[in-house]
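What follows is a single chain, given as structure tokens, in the form predicted on its own.
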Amino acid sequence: MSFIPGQPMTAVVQRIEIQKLRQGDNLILGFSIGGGIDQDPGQNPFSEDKSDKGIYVTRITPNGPADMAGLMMGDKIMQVNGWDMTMVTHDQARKRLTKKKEDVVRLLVTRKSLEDAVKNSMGGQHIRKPH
């Protein structure tokens, strides 16, 4: 998905709700993120055109809260609890995800396989012309 700042974009999204795991004073989500408008998008292994400064899931703890909720490595996080995550710094994204008062995180994510499935279902209908 190529993204041009300031231009409307279409994304196939999935809602994922993660119940944080409480360990003492810590609330565990079970995943790590990469990216942000303050990071080098060329270092992002999930960005197709190497100019995408979005927030991506870079690691999932097996059997952790995020894994159990269906989050996948490479998912691009579009929203966290209603907050837009498309133009945030890495630190802003981390803070949004780790708020102490929130036991549940509701994510809106997009992933390559979702986009491909929709493109294939839309573009896969070929009309044969009679010879």
Given for the second form:
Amino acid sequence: MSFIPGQPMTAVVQRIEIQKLRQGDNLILGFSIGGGIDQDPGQNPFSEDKSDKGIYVTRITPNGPADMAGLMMGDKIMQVNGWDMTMVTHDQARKRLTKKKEDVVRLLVTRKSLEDAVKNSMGGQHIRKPH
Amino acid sequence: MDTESTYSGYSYHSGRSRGSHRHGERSRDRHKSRSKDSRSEKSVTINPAPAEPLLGDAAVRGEQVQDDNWGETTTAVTGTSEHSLSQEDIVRITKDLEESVGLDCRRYFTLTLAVVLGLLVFLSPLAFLVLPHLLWPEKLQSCGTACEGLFISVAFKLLILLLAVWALFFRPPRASLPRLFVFRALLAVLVLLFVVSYWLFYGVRILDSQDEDYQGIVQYAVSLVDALLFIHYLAIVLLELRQLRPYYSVCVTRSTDGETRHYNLGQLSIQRAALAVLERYYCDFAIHNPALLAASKSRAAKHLAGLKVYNVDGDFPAAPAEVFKAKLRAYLLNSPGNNAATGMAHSQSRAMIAAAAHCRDSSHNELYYEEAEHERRVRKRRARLVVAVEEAFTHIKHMKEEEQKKIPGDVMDPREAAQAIFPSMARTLQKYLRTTKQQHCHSMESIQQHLAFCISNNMSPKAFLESYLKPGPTLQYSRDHWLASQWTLVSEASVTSGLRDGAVFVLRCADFSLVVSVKKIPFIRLSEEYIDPKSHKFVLRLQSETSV
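Same protein, different form: I have the form predicted on its own, so give me the form predicted together with its partner chain.
Everything in the complex follows now, all chains and molecules, and the chain you saw is the first one.
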């Protein structure tokens, strides 16, 4: 999950679709996010690379919508409904996730176990990077 | 004995212990002084002298001038002659320092030289001014206003010179140093040369030719006084200011118990540095207590006694040393001896040390438990002592002036009050002093005096006990308990040479010695770095968590 700024990066992602739950006046997703380009990346407990300023899932409400959809703690959110989440501020990320007009959010998340699983299944084959 | 009152019991015990202690010390010191006879190569004596006012600015200089002549030739003689006396005689000489003949001779000679030089210095300008009036009054031009103004200036400058010389040189000497005080001698010579050269000029150019220009003569006298003031400035810089800046750090270690202090000294000669160290010794070092060293000495004796070497065969042929060594080696190493005489000494000592190492197995254990036990005992006695003293102090109340008239009761002065409460704490105090081996430092009289002093100054019991709980500096005790009055400076370098990095000298007294080693304070290289006050900027580093 390490990347060089300015160079294209590859990651193995999982598509997760979460239905928002209505609680009173709010639509909640049932998880908490941390990170962002305006935050201190060194304090992120989930990132491998401590200079990674991406958005990470820090907490998941048990039996909430995110939990049901298969989101796991420590996931890095790469896209939300097509919007990129790797280079956003914390507040922009929150806004993208909590749009009142949308009932469903489709996330692309990545985690370390995904990469390992792909590596193991492909028998250690070299993954071609796009140029 | 216990049925007697504690008062008399204390005096009986303390008298006995003091007497026996001194006896033991004296006999021990007698043995010591005999063994020291052969070792006086370059040792000179420093005696702390009593106060004595100096007259003139060359008092000590003159004394050292004489010393310079016979310091070289007779130092060795006085060294050996002093050391060949027994310890009692040395002690007696120390006590009769004021009346001893040799030192008095030096001092009176110094004094006369100083007076002569002083008078010469002060009367020269006046003589310059007065002589023309006496010798050729008719030819002399009258003194105008400018000239008379110069009279005032001469008068005041002489007054200032008098005060300055009094401030710098008229001080009671703190010690008599063994050798010439180089700077003072140089200054004396300089002053003498200076005044003599002025007189020469005066004699030749003015007296012989009977100059009529009186104003010129007065200006000449004024220039002499000015130059004398400048020489006095030089004296201040050389004698006082130069050694104020710390340049060397000296490490002073007492040879018996290892107590070490570090002092900063300036650029001094070795004898002056020794004087500074000794003055600080009296104020800083705890009093030398020979009783505390008895334990380690007995342990050392046990080590040596543990290895006994026996002669297996009775009679020895010629060269008994080699045969003896062979037998020793055979005994210790259990091997049929080979008679290699060269390696024998080394192997013999190694064998002895190896054998000793085995014997030493249990003695460190003993030491540990002994020390723990002693520590416990001291703490217990201390607790008892503190409680007893606190209780005793509660019986006394310091009465104010007004209350004294109101309450008629039994009013006592501090001494009586001290005597009244002393018996209740005497026994515990005596036991504590015995345990910490300080009982010879304090006499009953001194304890009562101290108690009266504390009572009259409204001190708490803890303040009273402070001087008994810890051994204080040597000055705190009375002079006969010091065990450190007569000092000898032993040094390889000449004692008038300056301190140097790595120099070592020893200040020896009868019971112990102070080893002084000198280290230079390093040259410090300091560079600067400028920080713009506007360059202090901060960022906030957050990691917030939002639930969505």
